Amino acid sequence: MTTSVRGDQLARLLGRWHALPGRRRSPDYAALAAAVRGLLSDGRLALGVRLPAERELAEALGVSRTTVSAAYRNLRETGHLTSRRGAGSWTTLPHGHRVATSGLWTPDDDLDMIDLGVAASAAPVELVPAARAAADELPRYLGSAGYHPTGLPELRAAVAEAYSARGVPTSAEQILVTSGTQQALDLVLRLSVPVGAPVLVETPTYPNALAALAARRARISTHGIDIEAGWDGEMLLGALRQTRPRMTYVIPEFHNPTGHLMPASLRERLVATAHATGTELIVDESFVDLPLDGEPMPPPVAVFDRHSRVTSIGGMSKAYWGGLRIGWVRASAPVVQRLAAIRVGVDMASPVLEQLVAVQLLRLSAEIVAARRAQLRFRRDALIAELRDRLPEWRFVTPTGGVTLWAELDGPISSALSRAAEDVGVRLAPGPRFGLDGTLERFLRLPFTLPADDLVEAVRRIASVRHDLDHATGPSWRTPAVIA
């Protein structure tokens, strides 16, 4: 079922289209294209969306329907927009443009370059101590197979008591223990969405997420994230009444890239509508450690299920080191014996060691999270610092946890910088990366993981080749980088 967008809501995402650069030089339907067109391309206006019908629009705006029609009609020259009679009119991209989305991979690793496509930290000093004492009780588990397709029973107790800490009752056997977080989303999605289901994601997103789900060839719709905002929750609620996705896959903790941090009224709502809808939720819960500004969480969406449509999923490596394969998927029991059943034709289990590893790590985990915070807390300020004195024209919001910035840059060049900023030494994560379509080219993701002085010199870098890309030439082929 095709998504679709109300007068009045259309009228808030445009907000002061009429206000935007260079109205005075264009009259009121080429501002109001303009104004479509830029919703497109940041990604907040989703494609295959229609549009309210032009009396619709008029009303809500405030302006004749000779403006509407002829703003339309400009779309549609574009390429914008493609209209049938009697049907609507719907928002696409000229030519029928798209991004890929299967996966970033990296060629050999380059010392000289300050990897920003990451947003992942190095091992804490903790990490070799708890090594050893796995291979101290290792031997309890050599006599016999190893094989243990949900986890170790005390990683996934202590995992459960975790949840039960956060508010939500976890039994060990609620816990399937994984090798990381995408496989658990991987499990996950082979479990509940067949292939040619239709899900809902945010814009932007993970763009790992949008490679698990074009592996399964899922028919995506998309939800836009305002760079301020967040979440519009009426029409986030509205694209699941519409679409009613088979599944629907969310970040509410630091959302990878914004930052944004779901509010508690929404969380309830949405796994309220997901229910009515018949929806499941997959909630990715990755950064859910990393609060930075000391604010108060907001209860895990899992609290609010009542009928067993979150299953939420997370793992070790943002808090503690992505070299530690360690994941988990959080559900009901049944739900768990049903993943390991799977999961056996992947890989059979995780390793022994590294289970025992994550159990350590976990019995330290408040002075190891504690340590994580105040670095990232330090690094992020040097980062937000350093582009506010380089980039002043940059807009974005200051992330209160998790590990990213999602800057609005000062014009549609995020993929050209970042082609530009790898022949000085810096790789970047371009905007349409974390989208679908070509949009989100006037933004950019920058993590805060590296050390402080690595941050500054990526900036500066950054900003020496920036005021060159106007005079650029063509764009040169350049091998894809790991983006996590």
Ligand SMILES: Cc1ncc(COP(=O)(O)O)c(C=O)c1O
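Here the structure is a predicted model, which is why all the values come from computation and not from measurement. Note that the rigid core is defined as the largest set of C-alphas that superpose within 1.5 Å between two forms. Positions refer to the first chain, counted from 1. Compared with the form predicted in complex with this ligand:
- Fitting the two forms on the rigid core leaves the C-alpha of residue 457 displaced by under 2 angstroms between these two forms.
- With the core held fixed, residue 50 shows a CA shift of 2 Å or greater between these two forms.
- With the core held fixed, the Cα of residue 419 is displaced between these two forms by less than 2 Å.
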Second form
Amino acid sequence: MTTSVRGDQLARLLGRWHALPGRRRSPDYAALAAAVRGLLSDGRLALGVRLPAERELAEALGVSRTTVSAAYRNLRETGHLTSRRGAGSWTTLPHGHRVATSGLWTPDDDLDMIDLGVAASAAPVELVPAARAAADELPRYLGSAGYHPTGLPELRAAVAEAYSARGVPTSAEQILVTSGTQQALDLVLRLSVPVGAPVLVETPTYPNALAALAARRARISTHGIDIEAGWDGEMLLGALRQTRPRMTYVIPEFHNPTGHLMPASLRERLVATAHATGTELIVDESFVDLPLDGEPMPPPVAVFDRHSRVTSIGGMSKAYWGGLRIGWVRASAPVVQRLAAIRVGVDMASPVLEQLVAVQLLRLSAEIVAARRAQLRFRRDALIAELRDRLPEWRFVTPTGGVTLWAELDGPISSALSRAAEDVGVRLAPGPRFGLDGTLERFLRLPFTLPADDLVEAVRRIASVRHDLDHATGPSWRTPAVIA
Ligand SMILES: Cc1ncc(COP(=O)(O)O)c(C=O)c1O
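For comparison with the form predicted on its own, provide the form predicted in complex with this ligand.
Below, the chain from earlier opens the complete complex, with every other chain and molecule after it.
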């Protein structure tokens, strides 16, 4: 199904397109086309979206229709737009590009790119031995069809045991194994959020959660997370009371992207308020295994749940490996059955072999997670040292866990900087990707999941293009690398 964007919506997304850094003498139509490409390349405008009619966009932007016509023509020439008489114009992927896991458009031949768009690590060394051991276990399952819509019993039991060990007594029947945390979120939304229902999310937040909510056509309102202080408890609970959302999505452990850890007291009040306002809480625990500085962890949000208001989701992508595609939902046993019924309409079940690999890895969780934490601590510290050295005017709080650092830049330059960085071989996910309305231009997420040398090199390159942005002469609104 093609979705469309209205003129006023696109105008809002485009923001100050005519006055962005680096633009000097390029004509309006070229700047407009470049700004639309920018939205496409950083994922704020999706593929297959119908753009407004030329006259409508011209009105919304306060420019002539000729300017919009020329911009659309330019976008068609670069492969970003396809038009058909009578049917309109919709966004397309130019030849030679693909959509990356981050949702960003990337050239096919970019092996040398340092990719800071993805906040996930390479596999641990234990993965291949675990896969071999899993293959040895496989014959036990080969005599049946292999479809287990709720997950393999032994994996469900292992995940339930880990919850119980964290202080939330859980039985295997309360666990649904999914294809990553992303599918867990999608299934829970399908069950709990009718089309158009009000939901509350943090801003900034995880972009693919916003994408899942957009697919439900949820009516989204936001709670702002401060770069230094994190959640403002009064504001968050106040927002719940005022908007009485059907559902609230939070990432309380080492929040992506800010890295904040929600204190125990707010967890307890959040659950109580959600109960009072009739709101379901979806708690994304993607980073719960990754405290980096030995701090004591607050209890899981579900500990405070006495009225079945909390659905927890999590998975193995961050502490183990994203390529496994193993995630889960923790809910009541009847809800798990309802989710499984929805799930069979999507992908039937998770692969048996991968689930067996997951069981093997969870048996080694103590070693694997300890090594991952040590690796991330080292990489985080290397990133921070280089940032302090090369970009001392950027402001951030050292994250005490997780995999991301949220930096406040020295100006509203995140998208321009990301486009410039792409030209020197660094892929960034600019701040506005993590919000709804393009307002996070002063911020940039920097994951520390790559090797320290790559992070150091990336910061050097970013610092050099940051300098160039201020000193650009002539028409330097460069075409983003993604469109070649
Ligand atoms: C907060 C959050 N939720 C969900 C996901 C998706 O994880 P998975 O790979 O398990 O689907 C991510 C991955 O970056 C994430 O950061």
